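In C-alpha cells, the next block holds one chain alone, the form predicted alone.
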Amino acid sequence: MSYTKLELEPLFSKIEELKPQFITRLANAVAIPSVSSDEDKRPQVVAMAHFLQKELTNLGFTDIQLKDLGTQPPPTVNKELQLPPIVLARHGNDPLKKTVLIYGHYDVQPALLEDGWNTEPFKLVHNEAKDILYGRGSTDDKGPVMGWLNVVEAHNALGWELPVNLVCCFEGMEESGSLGLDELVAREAQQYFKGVDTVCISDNYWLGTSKPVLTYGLRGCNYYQLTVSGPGADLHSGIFGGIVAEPMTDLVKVMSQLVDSQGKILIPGVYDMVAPLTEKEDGLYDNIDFSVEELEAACGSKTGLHDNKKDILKHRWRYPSLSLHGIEGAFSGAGAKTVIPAKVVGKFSIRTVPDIDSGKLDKLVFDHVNKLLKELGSPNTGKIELIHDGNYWLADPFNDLFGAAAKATEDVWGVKPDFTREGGSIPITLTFEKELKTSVLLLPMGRGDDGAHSINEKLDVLNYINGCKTLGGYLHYYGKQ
C-alpha cells in the first residue's frame, strides 16, 4: 500500500452495525413509486421529496430547501404540471473545511410487475441467500442516495465530526431529461452551492460485476433526424410503384452510406478531430477487469466487432460511434402492407469524444448528408436537423479527488480500481462542472449487472454497504489533502 492508510475502522465497523437500518432506509425510499414521466405518479415524486426532507432534517442537516422549479414544459397532458423540487441541503459550515457537493437523483424509472419482475417493483426484497436487494431505484439512483444520509448517520453515531462540509442537490426528474436543473445550477452556482470545492456524483455501475471502479470520462451524444417527402399522400405500390421516386428508397440509401458494417463512420473528417491516445491513456486499459465473454454476455450474443479487451473498451469509451436507431413513418406492423410511405424520418446519433467539437461535427454531418442527397438526383425534398447535443466529459484520473476516491476503494475492497469511462452520457456532469468552475468525480456504488432501467433491478448488499464506506472514505481521504 503506497499511501498512508487512515483509521477508518470505527467508522466502517459502525456502517455494518447499522446495515438493518440502513436497509429499512431503502426499503422506506424504494416504497415510495416516484416514477417521474407518469404525470398521475408525479404527487408520488414529490412526496419522495419529503421524505428525502425529513431524513435530512432527523440527521442533522441544515439550511434544507425544496426549491420550486415551475409548471412542465409541454408536451403534457396536465397543463398545470408542476416540476418536483429540487432538494438542497447543509451538513456543515466550517470555513476550515473543503466543501463537497453530492449530487443524486430520486425519480426512477417506470416499473410493473406485468413487465416480467420477479417480485413488486416497488417492494425492497432482500433476497438472503444472494444477499441481493431487488427493487425500483435500488442501484439507480436511491440506494447511493441513501448511501451517503448512512454515511452522515454512521458518523454521528461514533460522534465524528463529517471531514468536510456537505451541499446536497438531489433532483426529481433525471429520468426525464433533468428539466429546470440546468438552470438551477446556474442561478445557485454564486449563492447556494458558493464555495463549492468539488462535486461527487454516485450514479453510474461499475464495468464488471467483481472490481470497483472510478470513472473519469463519458461520451457525448449528437441526435440528428432525416426527413425525406414526396408523394402527397401514402401510395399503393401496385399502381405507384416504379413511377414515382420513393422517399423510403431514398432515405435507406443515404443513411446506408453514414457508417459501414464493421462500424466505421464514413462521414469525412470526424476521425480528424478525435484526440491521440497517449501512452499514459493506454497503460490505463491494461489491467482493467474485462473480457470478451463479458461483452458477448451483455449482448446475449457473439456478434462484437473486436477480439480484445482493450479494443473493445477503446471503442466504447474512447472512440466516436455512429448508431441508426430507426425510421419514423415507414410501415413496420405485421403482415405485408404494400404502402409507398409518403414521408419517412430516419433518426441516428454519434457518440462524441475528445477532442470533437459539436458545431463542427453538425457541419461535417450536414454536408455529407446534403451531398448524398444530391447525388441521388431525386425529385424528393430531404432536410437533415440536429436534435439535440451534450457534450462529452473528461477528467484527470491522476487528480487529488482520484487519488482520495481510489485510496477509500481500496481500503474498502483490498483491491486498486480500475479507471474507466462509460460509453453513455450524464450531461448534469459537465454542467456542474462549467457553472462551478471546479472538478467532478463518479463514484459508483452498483455493479454492472444491476439492471439499473430493466426489470428485476438489484443492488447486492455488498455493493450497498460496501459502498457506503467507500463514500465515507473518500470524504476522509480529500478531506485530509
Contents of the next structure:
Protein chains: 2
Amino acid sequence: MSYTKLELEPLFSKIEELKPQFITRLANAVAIPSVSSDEDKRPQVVAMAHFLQKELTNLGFTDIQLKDLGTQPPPTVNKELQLPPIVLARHGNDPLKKTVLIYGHYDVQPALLEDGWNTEPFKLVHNEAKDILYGRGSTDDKGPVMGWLNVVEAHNALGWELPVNLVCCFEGMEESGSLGLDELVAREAQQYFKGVDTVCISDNYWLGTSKPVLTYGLRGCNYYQLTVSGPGADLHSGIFGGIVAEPMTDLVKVMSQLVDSQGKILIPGVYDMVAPLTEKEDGLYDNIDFSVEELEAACGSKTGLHDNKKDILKHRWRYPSLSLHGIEGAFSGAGAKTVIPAKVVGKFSIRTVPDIDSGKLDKLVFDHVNKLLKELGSPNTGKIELIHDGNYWLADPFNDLFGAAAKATEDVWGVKPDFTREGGSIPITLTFEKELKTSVLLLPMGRGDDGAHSINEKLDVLNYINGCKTLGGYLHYYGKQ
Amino acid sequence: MSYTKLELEPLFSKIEELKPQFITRLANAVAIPSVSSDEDKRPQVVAMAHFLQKELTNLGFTDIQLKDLGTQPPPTVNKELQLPPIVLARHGNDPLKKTVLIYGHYDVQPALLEDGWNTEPFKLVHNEAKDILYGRGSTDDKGPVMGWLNVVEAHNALGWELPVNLVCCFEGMEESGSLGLDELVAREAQQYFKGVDTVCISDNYWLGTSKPVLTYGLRGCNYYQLTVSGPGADLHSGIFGGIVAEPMTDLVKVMSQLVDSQGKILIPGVYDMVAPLTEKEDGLYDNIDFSVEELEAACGSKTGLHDNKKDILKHRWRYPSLSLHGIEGAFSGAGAKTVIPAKVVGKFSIRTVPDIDSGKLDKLVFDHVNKLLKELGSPNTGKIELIHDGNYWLADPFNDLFGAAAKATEDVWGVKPDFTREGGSIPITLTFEKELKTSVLLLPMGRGDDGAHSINEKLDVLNYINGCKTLGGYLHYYGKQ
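Now show me the form predicted together with another copy of the chain, since the one above was the form predicted alone.
Every component of the complex follows; first up is the chain already shown.
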C-alpha cells in the first residue's frame, strides 16, 4: 500500500486561518466544568452535552441524539443521579464513502485552583510567549473533540465535502469508569453504528514532547484483592498483641511474595505466557524518540529500574508488571495508632500483554496466593478475588489505517511518526473492536508532558492546530484508499 | 506483713445506703459529653471540670485548683484551642497521716447513638433487671472518679475522718494522649504533690468478668515508622509499572520480615533481652481466673495463637509482641485504584516487657530494617524512625500497697484477688513513679467486658458499689500500716 501526497494544502491553510475561532471554541468548552466524578457538577456535565449538540447542529451534523443512560449505579449520594448522555451525531451518509466513527469524551478530571494551578483551571488561558493553552480538559479530551469539529468547520469554510461519513460518539463519563458506554456500543452496533468501517480515538498523548506518534498497542490490567480476616472487630495491640493471629501479618507476607524490588513478578508461569521478542520487534525500539532522562523527568526521581531506552520501552509496553497499590482496612492515617486491624484487603494489579490469557493468569495468581496462605499456617481466613480485568490491545501498525494516519502526520509535522504502544489501558478500544468488528486507530493530539490528570493541564497551540490538520488529513488519506 | 480485718462494716453499710445518691452522681457526670478528642466538645470537657470542682467543694475538699495547661499543640482546627484544666484538690493535711494521690480522668471517648448503642450514650441508663449502668464513661473513668468522691461522702455521712490525706489529680485529656499531664506532674512534684506517699490509679479493668484483680504490671510500647520514598509524586501503574522501583514493594518486603504468622518476632536479639521465666512466676499463672473461651469471646473469633490459658497470659503480659498497624500514603479506599504510591510509611510497634532496654531495642530494630533495606537493592530510599516509646511497668505484688488493696478486696468480695498484669500501657503510671519517686497501685473497679472504648459501655452496679467499698477499704488498710 502506498500513499500519494494529497492536495491538502488548502485545508491546512484554512485551519491556520481559523485558529482564533478554534481557540475560542476550546475556551468555550473548557469554561464548562464538566467534572464527571463530582455529583454536584453533574448539571455542568449535561450542559457540556448541550454545548456539543449546539455546535454539531451549527456545523451541519444530523441525526443528533443525546442518549439517556438512566440513573448512575450505586454508590452515589444522590440515589436519583442521572448519567450524562452519550452524544451521537452523523455528518454525511454517502454509501460510496467509508464511515469513520470518532470517539471522544467531554467530561474532565476535577481541578481546583488550590491544588496548585497557576491559573483558573476552568478558564482557557493562552500563554502567548510559550504559545500554550492552559486549562482543565485542554488536552484530555476537549482539545481533540473540538479538533474533530474544527476539521468539519474548515471543510465547510472551503466548501469541501468531507472525504468520509462521520459518526460521532462522545461520552461524558470517561473519567469515571465510562459507565453505560459498553452497553450503549453493544446496543447501537447494529443500529446507529451500523456500517461503521473503522474507529478513530484521539484520547492519548505522544510518548515524549517533540515527536508525533501513532499508538498501536495497550497493556491490559487484571486487578486483584486479597482479603485476610481474623478477629470480629479491630483490637488493641496492647491487649491482644502476641495472643491473636494478626491479619496484617499474613497479608503482608503474601504481598511480599508477588513481585521483587527489581520489578520481577514472582508468580510462577506468568512470563511463560508472554509472546517472545522477535528480532524485528526488537529493532522497532531503536528509533523511538525517548530517553532515560525523559522517564526521570516524568517520575520526578532517579529510581527507574532500567538504564537504557530499549529496556524501559519494552517493560512499559510488552512485558507484564505487578504493582501493590495499598491496603484497605488497616491504619492509614498520620501518626501512631495501636490497632490490630481485624480485616485487611490488599490491592494489587498485573498489567497484561500479548499473549497472556486473562483467565489463565487469574488461575496462576489464585494458585500462588492460596499456596502462600496455606504455608503461613495461620488461623486467619484469606480470600483472593479478581475485581476487574481489561484485555491488552495490539493492532498492526502496518495496516491501512496506520498508513493513512502516518502519511497525514508526515504531511503536517514533516517527520514520520513513531509507532508506539502504551503501558496503560483504554478499555473502549477493545469494546469498539469487539462490538463493531472493526479496526481501531489511536491518533493522539497532545504531548507526553501535557499533565492530563494533573495540575496546569495544557495543550500547545501547535499541537492543537497541527492536530486538527492531522485528523483532517487522516480522513482524506483513509477515505481515498 | 499481715493485716487484721478492720472494722469497716459501718463504712460498707453506709456506701450501700447511699447507693441511689451515688448512681445519681454518676448519672450527672455521664450527662456531660466530655469528649476530649472532639474540638467542638471542648466546652463540655471544661464543664465537667467545673462539675468536679463543685462536687469537691461540697464534700469538703480544699485548695481546689483548675490548672491551666495553655493551648493545645498542633494539629488542631482551632489554633486557639485551650486544653481542659487538670483538677487538683486536697482532703486533709494531717502530718501524722499518710498521703495518697488519687488519679483519674474526667474525659471520655466519643460516642454516638448511630454507632450501635442500644441507649443514648450520654444518659446513664440503669437496667434494673441486669443491675447494670450503661453510658459513656460509666466504667472509663467517671465511675472510678465518682467512686473516690463517694468514699469521702460516706465518711462525711458517718462523721468519720479519712484515714489518710487525699490529693486528687483528675485530668481531662487522657483519651487524647494526656497532653500536658507529664509536665504538670513534674512541675508539681515538689509543690502541690509534695509529701505524697503513694499513688492509686483506678483506670483499668478486671481480666475477666467474675474475679477482682490487682494489677502489678504493664507492657511498654515502642512505636516505629518506616518511610520508603521513590518517585516525586504518585504515578499511574499503567504508564510506570515495570519501569520504576515501587516503594510499596520495598516496604512490604521489609514489613514481612519483622514478625511471622505465629507471632514470633523476627528481629534478632529481641528475645535475648526478655527476663527468663522463673518457676515461681510460672506458677502464678495457674490460678488466674481466665480461659481460652474468654479470649475468643473478647476478640470475636477463634483465631488465637495459643491453646491454653497459661500461654495466653504469658504472651499478653510477659513476652513482647510486634504488630503491623498499617501503611500511610498507599491506596486505602474501597474498590480499585491503579496508583503507584510515591511515598509510603509503614507503621508497627513492639510491646516491651522486662528486661527489654528501650534504646537497645531501637538499635536492634534499626539495624534489622536497614539490613533488609540494603538487601533489596532498590534505588528507593528507606528511613526507619521511632515515633514514640513508653516503658513497661512492673511492681512488686507482695508489697504493702498491694497487701492493703488485697485485704480490702477480700473483705468486700469474699475472695482473694488475682494478681494480674496488662498487655497495654498506662504511661502516667511511670510518670508518677518517676516524678514523685513513689510506688503506684492499679486498683480496677470495672470488669473485662465493660466495653471501655466501645459501644454500650457499662458498669455493673455491683462493681460500682463494691468498687467504692474497695477504694475506701484500701485507704483504711493502707493508712493503718
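Positions refer to the first chain, counted from 1. The term rigid core refers to the most C-alpha atoms you can superpose between the two forms while keeping them within 1.5 Å. Predicted model only: the values in this text are computed from it and were never measured.
Once the cores line up, the CA of residue 129 ends up less than 2 angstroms apart between these two forms.
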